[in-house]
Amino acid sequence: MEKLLEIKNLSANYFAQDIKIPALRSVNIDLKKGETIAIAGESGCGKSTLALAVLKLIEFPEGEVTGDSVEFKIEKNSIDLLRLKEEEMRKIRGKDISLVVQDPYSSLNPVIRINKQLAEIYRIHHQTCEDIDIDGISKKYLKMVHLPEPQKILFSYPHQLSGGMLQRVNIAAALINNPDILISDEPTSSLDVTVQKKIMDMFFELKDNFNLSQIFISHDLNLISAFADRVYIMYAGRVVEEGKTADIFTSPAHPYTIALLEALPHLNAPGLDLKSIPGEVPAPESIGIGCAFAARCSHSRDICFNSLPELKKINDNHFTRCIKR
């Protein structure tokens, strides 16, 4: 499959009280057409920052994004998103690359009806649409995400809908311009378990029925194991392991990945004590030149604190950043 998105050495920093806080450190990720990749790791590892950085939603003075390139293949051309001006980037966001955010309550205007908000998203990328039935198009996408009574929801205000309904509206809004890439940032984390199941069933349907490329950001490894084609494990702003989902879950190579999987509850062994990862995630500004996980790793040696390992090849589709490999 051809690469649709290729991220090379992407870094991002936030600024707070004259302190530079590195959130991404030379991240390399690629996404193929029709593929679903997952970005996994603990809170604070840089998952959400990655989504914002790709869409150039981190700006000075709050932060900065640097890197070699973010190559996006659109039609037959390849463009570097990092080099685009804001006016050009606005033509990409919401049309070619869409984002579903974590909190469904904060992403919609509470005093504007759903149909008006969906129409605005559509009109931004379709300047000549006076004769188009935008409400009809919006209703089609509300049906696509399995919302009951789409006609009623279309003319509702966000505060009249549940969290699960709002998240489906957000997904419909992200899909309404037929993007090539859908980025979903923890799309089920604020919902209860039964609603999570319905939302994920819908994502599976999108994966099966549409040739949609997806970046699925989550800390839920169980969801990732069932949904993603490939997985990138992040820790302290870096990718520490990447590979096909089956390799990551059956033959994890990095001590951090192994620790994450060991911390999962085992449904077939009730009463088994859960394992935890010792220590805490280091503050981004305090990370030294070596492996950021070294202080929490039972396999670390002196060299781990003083030298950053490169990604090492385990097989053609599996890589890890660990000195012991």
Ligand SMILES: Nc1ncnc2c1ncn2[C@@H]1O[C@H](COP(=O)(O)OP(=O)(O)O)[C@@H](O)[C@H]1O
Given for the second form:
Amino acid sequence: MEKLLEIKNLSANYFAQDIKIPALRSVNIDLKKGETIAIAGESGCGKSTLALAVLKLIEFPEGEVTGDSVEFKIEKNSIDLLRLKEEEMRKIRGKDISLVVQDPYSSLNPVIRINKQLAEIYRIHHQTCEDIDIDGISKKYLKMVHLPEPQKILFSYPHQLSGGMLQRVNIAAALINNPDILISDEPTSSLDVTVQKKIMDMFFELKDNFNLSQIFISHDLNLISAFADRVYIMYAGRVVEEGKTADIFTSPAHPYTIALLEALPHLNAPGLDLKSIPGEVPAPESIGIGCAFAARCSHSRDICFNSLPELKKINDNHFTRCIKR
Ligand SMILES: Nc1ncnc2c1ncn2[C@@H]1O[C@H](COP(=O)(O)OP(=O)(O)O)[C@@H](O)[C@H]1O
Ligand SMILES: [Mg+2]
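Can you give me the structure for the form predicted together with the ligand, which would complement the form predicted alone we have just seen?
Below is the entire complex, every chain and molecule, led by the chain shown above.
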């Protein structure tokens, strides 16, 4: 399958009080046409930073994005997003590549009606004449995300809607320009469990019915196992393992992945003792030269602290960064 997005050696740093915080470190990720990849890992591992870095939403003085390239295939061309000027990047964001974030309240303006906001998102990317029925188009997308009474929602203010409804509006907004790539950053994490399930059902529907390619960021491995074609496990700003979903879940290779899976509650085996991972994800600025997981790893040896393990191949799709392999 053709690669739609090829991220090469991408890094991101934040700047805070004169220190450089290397939150994303030389990450290589690719996404094929029609594929859903998941980015997993504990909180603080750099998942959100990756999403922001791809869309170049980290800028001086808050931080910087560096790296070799982020190749995006658009029609017959390939463009390097890393080299694009902000003006060009703005044409891609929300049109060719859309982002849905965790907090449903953060993306919409609370004092503007939904119809105006959706129309604005549509208009930025279309040379529309005045008489086009943008409300009609918006309604179509609100229906697509299973919002009841789209007409009523269209004329509501964000504060009149529940978190779950608002997240559906955000997803409709992300889809309204027919993007090639949808990046979702923990899109259901802030919602009630019952609402989460309904929104995930909709994500499954989107996957089946549209030719979308998706980057799905989540710390919920149960969700990922059902939803993604391939998985990238991130730890302390790096990808430590990648592989087809089945391989990651049946033959995990990195001690971090194994630890994450052992900490996973099994729906069919309640009461089973869960192992928690000792220690915490280190702060990016405190990470040394070796494997960042070494301090929490029961297999670590001196060498793990002193040099970064190379990425080793397990099969054509399955790779890990651990000397144990
Ligand atoms: N704006 C910021 N300024 C400084 N540090 C940040 C900022 N955003 C995130 N970080 C730090 O970068 C690291 C990765 O964060 P993040 O990408 O949000 O991880 P995740 O999404 O996996 O939870 C964390 O250590 C976090 O504290
Ligand atoms: Mg995050």
